[in-house]
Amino acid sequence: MQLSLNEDQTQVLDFIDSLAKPFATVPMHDVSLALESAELDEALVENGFLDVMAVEELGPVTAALVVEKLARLPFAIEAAASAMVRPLIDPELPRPLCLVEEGKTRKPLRFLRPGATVVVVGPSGVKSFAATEEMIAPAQEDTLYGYPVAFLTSLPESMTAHDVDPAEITRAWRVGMAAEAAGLLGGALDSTVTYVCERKQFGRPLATFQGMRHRLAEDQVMTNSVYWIAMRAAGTGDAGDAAMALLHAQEAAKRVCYDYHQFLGGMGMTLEHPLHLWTYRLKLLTAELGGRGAQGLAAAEALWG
């Protein structure tokens, strides 16, 4: 596996850094549970960053890199489904894309709003439809989601069927979620490290205490491993690798997020610090595609048939 970025990938990520710089910090005094930016979303689409998978020189690994990079921002962006899955179904599908398993449409759907494309993936195939206002129920205001979330109350009588393999769509879905989780973990780590380096206790920064440094080092290793396993899965295109990547990402999120909030002490229980903008998103991703148990079964099935 090639571990270093090529020139094209470096340029893409540098362009995204420049584009996303105004959105790298939380607006002052904003204590929202989730942040969105239509301006950033439009800029990403206009510059083609969500379509890099279709470019032969870039492909799925670059798409995964883009998803990971954007997930590090405090703003929630519908990138994983559009960058990793939409090109396999229909590059012209209207965004945002909401992916849902067949028979499990009552779950909270990220980025669901009128006009969104809902893609239903399951044993009967891959189907899509445009969500209307009558089909959508908003989440309760006090629900702790880190994404804009809503619920489907009904399905249309007819949907558009797509001639694609649902197993392949599920594989790409897993890779996209793993890459997104890697970015969220990276963003949460950066936010935590900044806090413990600035916050002082007993006259010295928290980050200088050996016990905390050891745990932070373990969390960084875990976060880095999620990144590399996700990139490997994007590169191999293997269903087993994809299942293992999402399994590891969901396991890491369960462990690491607890540490980060503990490191912040009382501040970690409030919305005044932006850590929740990453960890609340991770919490929702840990239930994606059936959670850790489902990924483990999928990985075992891919390995042993």
Second form
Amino acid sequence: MQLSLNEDQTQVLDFIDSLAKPFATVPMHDVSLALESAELDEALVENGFLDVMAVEELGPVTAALVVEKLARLPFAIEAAASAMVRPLIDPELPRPLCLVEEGKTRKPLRFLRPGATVVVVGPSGVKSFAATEEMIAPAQEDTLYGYPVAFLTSLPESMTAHDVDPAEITRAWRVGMAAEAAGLLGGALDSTVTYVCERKQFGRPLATFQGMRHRLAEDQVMTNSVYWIAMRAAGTGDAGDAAMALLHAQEAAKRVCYDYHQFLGGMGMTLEHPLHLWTYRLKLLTAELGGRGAQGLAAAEALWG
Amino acid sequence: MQFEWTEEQDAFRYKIRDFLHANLPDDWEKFSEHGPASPALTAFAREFCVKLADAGILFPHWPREMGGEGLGPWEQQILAEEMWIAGEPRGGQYMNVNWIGPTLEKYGTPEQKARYLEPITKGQSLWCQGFSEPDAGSDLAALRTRAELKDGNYVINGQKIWTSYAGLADTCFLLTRTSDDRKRGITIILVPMDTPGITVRQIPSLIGEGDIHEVFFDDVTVPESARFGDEGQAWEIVGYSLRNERLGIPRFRLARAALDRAVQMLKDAGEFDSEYVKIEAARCAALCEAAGTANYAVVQRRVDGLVIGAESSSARYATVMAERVVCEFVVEFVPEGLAGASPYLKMHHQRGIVAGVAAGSAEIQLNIIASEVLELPREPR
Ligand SMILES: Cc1cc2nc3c(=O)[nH]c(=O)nc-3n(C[C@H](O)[C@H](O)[C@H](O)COP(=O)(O)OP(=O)(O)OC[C@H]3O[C@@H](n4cnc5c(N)ncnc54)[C@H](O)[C@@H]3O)c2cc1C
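The structure above corresponds to the form predicted alone; please give the structure of the form predicted together with the partner chain next.
Below, the chain from earlier opens the complete complex, with every other chain and molecule after it.
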């Protein structure tokens, strides 16, 4: 067991920090529901941050660390699928990558746009295709999810079949989502803590009320433990760990999204405070891969057969 | 105890449903996605409430002296339920008939009653409620917007926030400070929103257009006769009116209706076969129904003419729990509903997520329950 960051990992994370600095806060007066930056995305690709998994001395834990770190930013970045799943399928697949469960194409797809690679994962295998304009329907303009989302209206006649085990892809997908959720949980927690320390009611900071302190402290416990189980799942490559990691992340997401919007009061309903950028992404992640029930069943299957 | 509605009450409910069916446009569901405070719905409500008035279902629960039919709290509840699950086609005018009208009747001067009640009964007025301020939310008594009496006029300076409907309202039910005595220094003034010196800014929000605003008052001058009640009487009056408001929104009903929709969508997609999903849906339904019944117990107290105390906080918190799980269920299992696939689910989500904040936050209800229901000793200060 060795749970501290190695030198390479520290370096990668520091580098990302400095590169992402201009993107650490929401631009003044921006009230977008889903915030993206092509510039940041390009910089990440150029510097190879989404390809660290294949680098021998870095590997899947570093990829998970990168995904977690990026998810803390208010900007939505398609990192988890590209950095943690794509290398197992075909590292050359064009980004963004949209992972879809076979037969579940009615759900809103994160980052779906013309040119995106859609990967369909299911019992019949792992297949992919490049999305074109005609197969995409936009989501409603004021969709709240914090990610750019769209719907797939049709599948092409032929798709590229990939010779990989769908179970292994689903495992990596779960880990990627858990790592992303860990970062979102961290970003949302920081943002909320800052607010309740500054905001005063009844002549004292909200953060001094014990009712709130205990809930926030439990939210920290969930956030911290999601981080660790996500990293462990990345490290062990175990199917049970992956399912538990995403299950725990989805449980945490449900809990904190409610708490944090409560703690911000009216401010939590505005687009002028960035909280929604993390919480509404988390909300959509609670639906990923069938939600908690599906993760629970997968974990039980892996643990006890 | 008896948990069924009477025949008359059922007939009343069906009368409202039939009316809605006959009078809401075909694309209503999509349309009602505009929040109740949006310009579109406000304009719609101005026509719709006239029709409701003509059909005798704008304020049938008001006493006969006020022109109502004296139907009482159960019917008020039924009316509110049917309107709210239909997406509240009355827009912000629901406040008029729930609490502004009755409060005007109880505390208004003859001049105020003459001026304000008629437009309400005609379905032609929109009010906003200027209570919260940037530094006075849960701690409402900390409000600072000042009203100074000068030569027979009140001159008002200060700022309100989160004011629903402010952008289109014609009158503000405004809380002002007239002396430093915390709760006893607060005074209500009825301020026409077109009075010079008022600036309204809409706040971009997660809950749709037109809902929440900042309202600035710069030397806003109104005659002394605009004061509502006595100086310092606001706390008492607001206590009275909020009791009416808390019963006003039957959120548990819409939550249940949204849940039923979500389940139907899952069935249609062939995904309501998992036991897990069924159990989650059932948990949601149980919370909605439990909250509903707890709310009905509060209505019963009104019917019996009893004082309504902290049991309304308990019922309200139960409603918050129900809203929470239904919002979560929809996001987890029918996420497409909020991205365009179901205007009804989107409408519910945007109204449901404010359940624990609007009209007083959930945590404050918990404090009330702890102190007044459980009679727990207070935290030492
Ligand atoms: C959609 C919407 C519509 C609204 N419409 C109106 C309107 O028309 N007119 C109007 O005047 N106001 C309106 N409000 C404002 C509403 O009444 C306030 O948001 C509410 O009272 C909470 O105040 P706040 O937002 O300042 O939150 P705060 O008071 O800052 O509270 C933030 C959080 O701290 C918690 N908290 C506060 N005190 C304590 C404590 N002692 N112990 C533990 N926790 C505590 C709260 O429960 C909450 O979770 C509206 C709000 C919303 C969201």
